[in-house]
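Below you'll find only one chain, the form predicted on its own, shown as structure tokens.
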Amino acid sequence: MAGFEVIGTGHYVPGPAVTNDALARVMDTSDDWIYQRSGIRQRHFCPEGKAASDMALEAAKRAIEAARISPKEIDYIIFATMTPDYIFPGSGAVLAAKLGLEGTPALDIRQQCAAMIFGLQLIDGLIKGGAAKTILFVGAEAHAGFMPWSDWDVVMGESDRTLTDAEKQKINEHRALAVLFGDGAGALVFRATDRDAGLVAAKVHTDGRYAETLYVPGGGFRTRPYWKGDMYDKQEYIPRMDGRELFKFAVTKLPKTARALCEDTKTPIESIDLFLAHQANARINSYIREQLGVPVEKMPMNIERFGNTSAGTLPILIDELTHAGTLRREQLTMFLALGAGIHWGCALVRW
């Protein structure tokens, strides 16, 4: 049965970088602070007027050209994001309008930072059952629409204005969610195969019980209508974290769920060559690296540069890892993510 290989990777963000130093212009913050609870030092946003899907088009286009294939080879599209371009329809439609494909089904999957584990198993499921033969996959962010603070010109150095106690009070409400998060896009080709290459297998988890440990609590169609005129004002539109208990069920779920996936396949821990995690908190990665006793040059991490990219953190991971050469074919590699939801989980793939 075929498996499948991944022939093309890209990756884009948008803008100059945004420092740490940058963001204490409009918050209570510094370098040191975000750095030693998260490992980020920078990140990129996308700017007014662009959108994931955006983002994602730079990424596909450049995975494609690394394939050497025409779009007109896609067969199947699967985006995955948590910020979309419009509340529907869905950005992967919107993507495959900008490649200039025409009837090409395109998926939306909403895993948030796991979505690069549930896309494996589609991806895998649609090979196998012939439903696809080339299928571009797409995590890309544009987390910038929910940042707490309108001052921009002041965030890119355009302006020297100084916020006033209030204005940063107001932000500092979400400083702990807002030094977080960053905006890309990441993008990969995969094909079917007969070589023994593609998913070894996977183990994905839900608990809808912890759905409000990271949501947004304004625009939901639990009112009508949809979005309220005070919800702006309550800054309901700016997701609310339990960062706590994210920290904690992350660093208890994903060592027991990848022992639990090394069990089921007799693959012993030290036999992986890479794990590559998801890219939310350096902390929480270094944790998870411990649990499992994995040395620290095969638990590769770039959050220090891009922050939080939700979807979009794996596949970047993948294609900067590729192109420095670190993953090459033949490799054992093991997906590790948690997102909102909660979703997490863990996959085993033959690179």
Second form
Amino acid sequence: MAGFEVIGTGHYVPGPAVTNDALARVMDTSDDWIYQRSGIRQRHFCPEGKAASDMALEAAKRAIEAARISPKEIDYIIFATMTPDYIFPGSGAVLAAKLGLEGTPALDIRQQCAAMIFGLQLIDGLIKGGAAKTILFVGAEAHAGFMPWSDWDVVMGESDRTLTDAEKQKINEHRALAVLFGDGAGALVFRATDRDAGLVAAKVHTDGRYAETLYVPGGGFRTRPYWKGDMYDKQEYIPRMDGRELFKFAVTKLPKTARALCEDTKTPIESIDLFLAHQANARINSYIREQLGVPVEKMPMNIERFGNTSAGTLPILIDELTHAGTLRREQLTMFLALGAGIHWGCALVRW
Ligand code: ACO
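Other form of same protein, the form predicted in complex with acetyl coenzyme *A, not the form predicted on its own:
The next block holds the full complex; its first chain is the one shown before.
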């Protein structure tokens, strides 16, 4: 039965990098605090008027070019984002149109930071079931729209205006969340292959009892209409995050799932060449690495330069590692990720 291989990768991040010092212009924080707690030094933000599909388009063009195929050869699109262009329809349809594709099926998935793991299982199923041969997987996020400030000119260094203490105080309420996220897109072209490559096995999980550990309280069809004026005044467009709880989930559930996957597939941890972990916090990944006894060079990180780009993270990391020659054919990789929902899982992939 056909497996899959990745024949092209690409990523895109918008605009100039926004440093921790730039964020400290609008809230009480510091480069030291952010770096020590998360490993992040800078991130990028999607500009006003641009959407996840625009960043996805740039990343997809690069991946398609690297794959040396025509966009018309793509017979399925999977688009992963938690910050879509519209409440509906999903960004997959919008991206397909921007790529000039008419009639190519596009599926939107909503597993946030864990999207890649669920995506791998879907890609495997679509290819093995014969529904697709060439699949474009894109993860893209425009988190800028939920940042707790409106002073973009100050953040971007276009104004030296100083915020009042009261203005900063409003932003401070959300500063633990605001410093973690960044925008960008990563795209991967998967193709069916007879080579011994593709998904070895995956373990994915969802526990919706913890949906409110990271969620957007405002908007949604629990109310009529689904958006009310006072939601803006109560800053309900800003996600609420229980950072400590998510941290605990990640450092307990991911090593447990990784071990279970190794046990089920009789894969010794030492035989895995690379551990491709979601980049939510460098400390989370260090804990996981220590618990699994994985040497530091086997778990590459790029959170320092991008922050947490949610569904964009793993595709961006894969693109960088492919270009660096770190990720190569025949290597055995383990993917690990946990995201809002909560959704989490691990996947073993032969490259
Ligand atoms: N700058 C300075 N101080 C801050 C900041 C900031 N940016 N943010 C919070 N603080 C302060 C708090 O106010 C608090 O002060 P206090 O002790 O006077 O009350 C203190 O720092 C400690 O705050 P905590 O929130 O307890 O800090 P913690 O050590 O837990 O780190 C963090 C916070 C970095 C958010 C951490 O909990 C984390 O990374 N959690 C995981 C989050 C995560 O993975 N989210 C993504 C999920 S995946 C997805 O699907 C998108």
